[in-house]
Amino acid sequence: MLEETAALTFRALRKWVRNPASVMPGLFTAMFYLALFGSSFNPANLIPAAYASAASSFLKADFGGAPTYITYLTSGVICIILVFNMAFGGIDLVLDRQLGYLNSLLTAPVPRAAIYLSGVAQNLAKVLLLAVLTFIVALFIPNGLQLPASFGVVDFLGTFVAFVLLGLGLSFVFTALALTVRSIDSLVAIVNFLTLPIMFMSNAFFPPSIFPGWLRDVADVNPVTKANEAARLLIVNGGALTSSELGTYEADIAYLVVFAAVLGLIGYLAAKRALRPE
C-alpha cells in the first residue's frame, strides 16, 4: 500500500509543480494577508503616533507579548492558508472522478486506502511548502515578523509541529469530502460554508479575550486557535518559555494530536464508503 500511496502522491505533486499558476496564488494570498491585514487591521494604528510607546505596550499586553501585529498575525495567516488550501485542494480529486481517472483506479488492484492517503499526503505537502514560504515572507515585510534572539531550529520545528497536526486533521476531513461529492460546485459551496466560520471563530486575527463570551467559548475549542496558540508561544518567546507556557504548548499539541486522529478515522470511514466504482 505504501508504494501505491507514494506513486499517486508524486503524480499529483508533479502535476502541481509543473503548473506555476497553481502555486503562486497561494503565496501571493499569504503576502496580501500579511501586508494588507497586518497594516489595516493593526490595532496599534488606533493609538496616535505621539503615544507609540503605549501602542507597543498594548500589543505586548493583549497580543501575547508580540512586538508587532504582524508577529502576532503570522501564525494566524499560515493557519488560514492551511484551511483554505486544504479545503479547495480536493478539486483535483473531484476532477479525477469526473474525467474517469478515479474510476479507473477503483477498478485496478490499488488499495482504497492508498487513494485516500495519497490525497491527504499531496494536500499536506502543498500547504506545508506554502507555510514555510509564508513564514519567510513575513520576515521581510516592513515592521513584520520579529523573532526573539532565543528562537532557534528546535523552536522552528516546534512551531511547524502545530501546523502539521492542524493540516493533517484538515486534510483528512477535506480529502474525504472531496471523494464524497460528485461536482466541483457542491464542493465549493460546502467549503465556503465551512471555512469562514473556522477562520473568524478563532484567534487568527485577534485574541479571544476581546470576543463576546459565546464566541470566546467557540474559539477556545477551535483547532485553529490551538495551533495558533502553540505556534505563537514559540514565535514570540522562542526557547524562553515559562513552565506555564510550556504546559500550554504541550496541552495544545495533545489537543491537535487527538483532533488529527479522530478526523483521520472519520475521514477514512467516509472515504472508504465513497470509493466505489461507478
Second form
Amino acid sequence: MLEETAALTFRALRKWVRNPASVMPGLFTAMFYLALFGSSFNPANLIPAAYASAASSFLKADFGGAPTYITYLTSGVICIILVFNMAFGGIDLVLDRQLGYLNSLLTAPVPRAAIYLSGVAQNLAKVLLLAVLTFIVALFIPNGLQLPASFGVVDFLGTFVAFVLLGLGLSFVFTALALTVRSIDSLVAIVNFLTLPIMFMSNAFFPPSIFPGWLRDVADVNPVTKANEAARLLIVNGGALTSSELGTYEADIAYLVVFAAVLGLIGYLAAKRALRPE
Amino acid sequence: MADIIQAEGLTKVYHGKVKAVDHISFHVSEGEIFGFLGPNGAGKTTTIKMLNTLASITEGRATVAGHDVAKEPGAVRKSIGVVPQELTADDELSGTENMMLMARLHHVRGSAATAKIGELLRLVDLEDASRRKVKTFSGGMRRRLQLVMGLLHEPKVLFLDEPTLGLDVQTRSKMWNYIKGLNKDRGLTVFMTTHYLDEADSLCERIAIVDHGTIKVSGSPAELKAAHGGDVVTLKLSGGADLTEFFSGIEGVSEVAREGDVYRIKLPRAERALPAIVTGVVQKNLEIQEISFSKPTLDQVFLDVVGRSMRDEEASESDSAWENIRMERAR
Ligand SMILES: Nc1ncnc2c1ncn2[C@@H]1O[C@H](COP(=O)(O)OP(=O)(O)OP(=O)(O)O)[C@@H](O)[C@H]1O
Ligand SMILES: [Mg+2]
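Moving from the form predicted on its own, what structure would you give for the form predicted together with the partner chain?
And the full complex, kicking off with our chain again.
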C-alpha cells in the first residue's frame, strides 16, 4: 500500500514542482494577510497614540507578550493558510474524478486507502511548504516577526509540529470531503461555509480573552486555537519556557494528536464510502 | 474454449430510478474479440463498469477471469486492463511518465517496467512522442497511449470502451490493427463497445446488439447479416401500378416495402433475381428510373432487430459535438 501511496503522491507533487508559480497565489495571500491585518488590526494602531503605553502593555498582557502584533499574527496567518489551502486543495481531487482519472485508479488493483492517503499527503506537503514560506516572509516584513534570541532549530521544529498536526487533521477531513462531493461548486460552497467560522472563532487574529463568553468557549476548543497557542509559546519565548508553559504546550500537542487521529478515522471511513462502486 | 467473461441476468439501476442495463446475459470466450454495438445511452459503458468493478451490480451476477465481480473485486482488477471512454491520461505528465505510474500501481518494477513500457510504446508507434507532455498529443495519440496504458501488467482481458471515438477514418483503421495484433499475438481477450457499425463488423468475432439496456441479438457479424439482413434491391419506377404483389411472387423474395414509387425488395441473393425483376417491370411497360442493390450490413441487422436505423442516430448525435462537450468539461 505504501508503494501505491508514494507513487500517487509523487505524481501530484511532480506536477506541482513543475509549475512553481502555483505557490504564488497562496504566498501572496499570506503576505496580504500579514501586511494588511498586521497594520489594520494592530492594537498599537487601533489605540490612539496618546495611549501608546497602554497599548504596549495591552500587547504584553493579552497577546502573550509578543513584541509586535505581527509576531502574534504570524502563527495565526499560517493556520489560516493551512485551513484555506487545505480546503481548496481538494479541487484537484474533484477534477481527477470528473476527468475520469480516479476511475482509472479504481479499476487498477490499488488499495482504496492508498488513494485516500495520497490525497492527504499531497495536500499536506503543498500547504506545509506555504507555511514555511509564510514564516520566512514574516521575518522580513518591517516591524514583523521578531523571534527571541533563544529561538533555535528545536523551537522551529516544535512550532511546526503544531502546524503539521493541525494540517494533518484538516487534510484528513478535506481530502475525504473532496472525494465525496461530485462537483467543484459543491466543494466550494461547503468550504466557504466551514472556513470562515474556523478562522474567526479562534485566536488567529485576537486573543480569546477579549471575546464575549460564548465565542471564547467555542474558540477554546477550536484546534486552530490550540495550534496557535503552542506555536506562539515558542515563537515568543524561544527555548525559555517555564514549566507551566511547557505543560500548556504539551497539552496543546496532545489535543492536536487526538484531533488528527479522530479526523483520520472519520476521514478514512468517509473516503472508503466515497470510493465504493457507484 | 473456456468462458473468460460470464454475465447472468446482469442489471443496473442507478439511484433506484434509471434502469441502464436490464437483465442481460452473455459470455465471452478466451481469446475472443467480443463487441457491444449500440446507440448512445444503450447501456454499453454501464455494462463495462459493472464488469470492471466501477459500478455495483443491482441484480444478477458476473465472473471475469474466473472471479465473481461482486465478491472478489480485487482479483478481478488484477486480471483486467481498462481503457475508458474518456481520455484519462494525465495531461501534465509525459507519455512515459503516465506509463511509469501505471506500472508502479500494478507492481511492475525496475528494468522489467522500463522494458515493458518501451515495448508497448513501440507497438503503438509512440516511442518518439512519449517524452512529451500528453497535453501536446493529438486525439489519436492519446487513444493509442491509453490503449497500452492498460496493458502493463499483461492482463487476461482488456475492456475497451469506444476505442476510436472521435478519430478520423485512417486513425481508426490503425487502431483496429493494433487491437487485432494484441488479440492475435498475445491471445488477449477483448471486450469492447462501439457505436460504429463498420468497427463492430471488421474487428469483432462476435457482437451483441444492445438497445435500451437489453441485448437484442448476438452472434458473429456474418451470422447476423445472413439471418437478418439478406440483400436488398432498391428500385425506383416511373409511376404506374402497384407492383408489390408481383415482386413478392418472385422466387426467394422475403419482403417488399413500397414508399411511393420506390420499392425495397429483400431477398437472399440479389444477382439471381435481378433478371426476373427487370423483365417483369419491362413487360408491364414501366420505366426503371433507378436501380441498385446492396449486400447486407450490420445497419440492416440493427434496423431489423431494433426497428430503427443506427445511422440516423449517428447523424443526429455527432461525435464531434460529443467530444466538444468533454473538452469543455476538461477545462
Ligand atoms: N451515474 C449515472 N447515474 C444515472 N444514470 C446514469 C449514470 N450513468 C449512466 N446513466 C444512464 O444510463 C443509461 C446508459 O448509459 P451508458 O453510459 O451505459 O450508455 P452508453 O451505451 O455507454 O452510451 P454512449 O454511447 O453515449 O457512451 C443512460 O440513460 C444514462 O443516462
Ligand atoms: Mg458509453
